[in-house]
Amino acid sequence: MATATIIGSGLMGSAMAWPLADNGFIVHLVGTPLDGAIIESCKKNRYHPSLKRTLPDKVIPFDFSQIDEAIKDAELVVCGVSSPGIDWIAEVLSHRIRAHQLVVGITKGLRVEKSGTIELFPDVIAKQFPESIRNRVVPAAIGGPCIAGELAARRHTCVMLGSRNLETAKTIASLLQTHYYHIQPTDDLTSLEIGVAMKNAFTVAVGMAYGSLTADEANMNVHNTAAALFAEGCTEIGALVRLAGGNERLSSALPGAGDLFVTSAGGRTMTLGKLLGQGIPYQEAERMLAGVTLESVQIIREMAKALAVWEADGRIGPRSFPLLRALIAVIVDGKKQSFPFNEFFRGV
């Protein structure tokens, strides 16, 4: 039988087993340094305990001091890391990597240079591999809406699959796809990366709208308000992706609109914005959050310094993204929360 090895066992790492080992793969699931007590009750009982489920059989679980065991005969390797984690993950793979072997990653994050230009995470991966297989194994990257635990349920669930190399992506694809995950392969890896990046940042936006949510008589929600916000952030998820060159329809397709719908469902990006929408600075609201993982911070504190750039060298002007100023103004800069929505729906 095949092996594929997953790196990082929190949620959606964990779940990607569940694919796997119904394609008949043997799976090694492979706990982080920061995993132990997940990865002690996964070879103790086989019970996952954020998952709430109990493993698949083919999946064995592997403390990290036994990676170079887990990883060595892997068909395909899953980066299942948080963003935080991405050059440890790229350290990890780069002495261990073969040439032979798939790799793709489930972190979704961006990073800007100083030039302004965005680095997609694939990208930080395979730098850090060897010259003599750089141009041998390229990362892929899975987005989409994606809860873990409802992949671990079995339940239907669409996706896109992206790398540089469409064959690549078509190959990984093919080793993932089953009755109840359905991917799409591309090799619009650039719009890919970017709308289900940019999700994190704009579901704090809705999020903030429900956090506002007074008393009233008649019990009437927020819902127009969130809508609103919602679809704003899609279109500046599009214009992003125009202006790094890539297709700006996929911001209403899944790695957009559709990621969007389904971290605004729930989850700790929500749990943020409400926070802040009830007027908790943004600094008291990450001390109530501690230890937990805030990527939609780290990428709205990376196009703080995109948009910056970029205004001054005249490729957006200074009334372009007004959402997402609005939530720079709030993590970044530390003020209350204050939306335009009049300059909302007008090109960016």
Contents of the next structure:
Protein chains: 2
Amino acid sequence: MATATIIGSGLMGSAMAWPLADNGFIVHLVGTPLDGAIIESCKKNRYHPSLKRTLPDKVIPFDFSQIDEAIKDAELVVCGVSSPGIDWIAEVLSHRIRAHQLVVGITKGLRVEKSGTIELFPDVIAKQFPESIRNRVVPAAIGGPCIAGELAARRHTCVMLGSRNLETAKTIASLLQTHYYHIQPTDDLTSLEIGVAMKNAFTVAVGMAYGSLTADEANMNVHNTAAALFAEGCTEIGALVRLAGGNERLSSALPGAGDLFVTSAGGRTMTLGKLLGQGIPYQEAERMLAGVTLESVQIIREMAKALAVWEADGRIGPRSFPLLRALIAVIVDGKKQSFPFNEFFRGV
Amino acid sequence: MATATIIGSGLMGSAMAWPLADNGFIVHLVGTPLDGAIIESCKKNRYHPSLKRTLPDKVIPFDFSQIDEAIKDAELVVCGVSSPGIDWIAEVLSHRIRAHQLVVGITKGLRVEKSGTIELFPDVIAKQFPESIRNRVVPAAIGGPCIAGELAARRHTCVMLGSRNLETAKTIASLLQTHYYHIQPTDDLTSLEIGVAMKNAFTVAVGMAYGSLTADEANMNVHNTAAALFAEGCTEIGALVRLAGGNERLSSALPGAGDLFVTSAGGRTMTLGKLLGQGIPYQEAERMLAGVTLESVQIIREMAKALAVWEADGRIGPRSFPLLRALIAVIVDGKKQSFPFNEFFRGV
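Switch from the form predicted alone to the form predicted together with another copy of the chain and print that structure.
Below is the whole assembly, all chains and molecules, this chain first.
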């Protein structure tokens, strides 16, 4: 039987064990040095404490100290860390990946280089590979609306799997596809990664709307405002994808509207947005959420750098991306929340 | 002071009184023959029983018997009925509209002619006008994510206002725009009306996902499935707009993703979807919801006719619009819910 190795036993990394096990893989689930308690529980009674679920029979938990043994026979390696771990996993893989292995990541985020170029996480991983490997292993990425616990519950889930090499994307998709995990391969890695990263940023805005809710005589909510911010978020994802030369239709598909919908259903990004929407300054909200990984903040900070470069070199005008700029004002510049509603939807 | 007349005192029609009154209009709110109890309450103590809110001072309630008096001095006439009333209001206006008046509708829906052409509601109204008027009054339409009670609560709300005549759209938008009601004029009436109608259809699918939720050991929801259906809905709205020669970017903006988001937040369309998602056949769900206006059902039935004609004449292939076809199967053909997830997102 084939082996798949997942590195990182957090929610999303671990959830990938379900479709892999259902497809007949022996799954090596390797904890990072921060995952000690999870792996200990898994080894003790096969119970995953964050997913609150017993592991499938074919999943074998490994401590990080056992990684060399866990990875050596893997057909497929899943990079299952969250964004602060991206450099760490790139280093871990750099001298362990072999030319016949497939690599796919679930980490959401992006970096912006001094030139304003967006660097994608699969490329962060690839560039640490020795040259002999880099020419043969093209890391792929999975993205789209997927709450980890729902994947492990085998709920119908549709995602995209992107690689600069379409054949690689198709191959990995075929290994992961099940009757509940529906995977669309694409070679438009850039659009996929921009969409799934930026949805974290724009979910903060949706959360801000709900956080700003105040009592009203007729008990009305603020769905109208949230929907306007949601739509402008999708529109700005489309514009970013267009700037990157990708297929902007993705903004109304899985990596745009779909992923923004699922992230807006709840979780830490919405929590941050709601705190900010209540008028709490970012620095204070950050203290209140100490210890929580906020991909959204890292992404908004990176995009602040990108917009500055793009505007300076004339790629964009000063009134473009009004919602992203409003988020930058709150999170990077520490300003009070203020949405320029009349500036929205001008790109359409 | 200028006068605006709203015909139809249901939720959305009545809510339009708030921005109009805030902009200085004397607002004549005219009940339809079905709105007797609402107008009676409004006349008695200025309390709107469905909006659960006191009318602004500048709003004057009228019975339908007073319509001639109520409409004659209006600068702007708002058609505030829901879709079953569209022929009725077209007849009401046909011999009462004068050449200097502006007309805007809030009714969501569409019809499909035998030729497969989509007929828009503003055109249903216009074609009943005498020829002398038809050449001078171009009915406009408002659409986008707007829960009526939230507009009356003066929550920030972004909508589009479409007319085949852009100047008309701009003029009406300027009369309605307030500090909380943000209006984007467009001459792409077709795309706007397709988007805001079809969001009702696709919300049924989102509701079906949530209705299908069954107990799970880790208490997991079905947001992944709902998000996939949401995204495919946006994608199919984009494809319909493209077929109609419109700007498909709207599918990730207000009449697409935004309107689908707000409709999915709750209400009768979600209720229908949830019943169907529980496995209740459509005929039974219809009986359970007797008396509730289900625009979604009318729209799905009309689109069943459209797809049949378009497929017969080769405009579309047999596997296009897989989600819309799945909805037609349940609602028109009475079949059991079944979503072809692997057919989704092929147009992207």
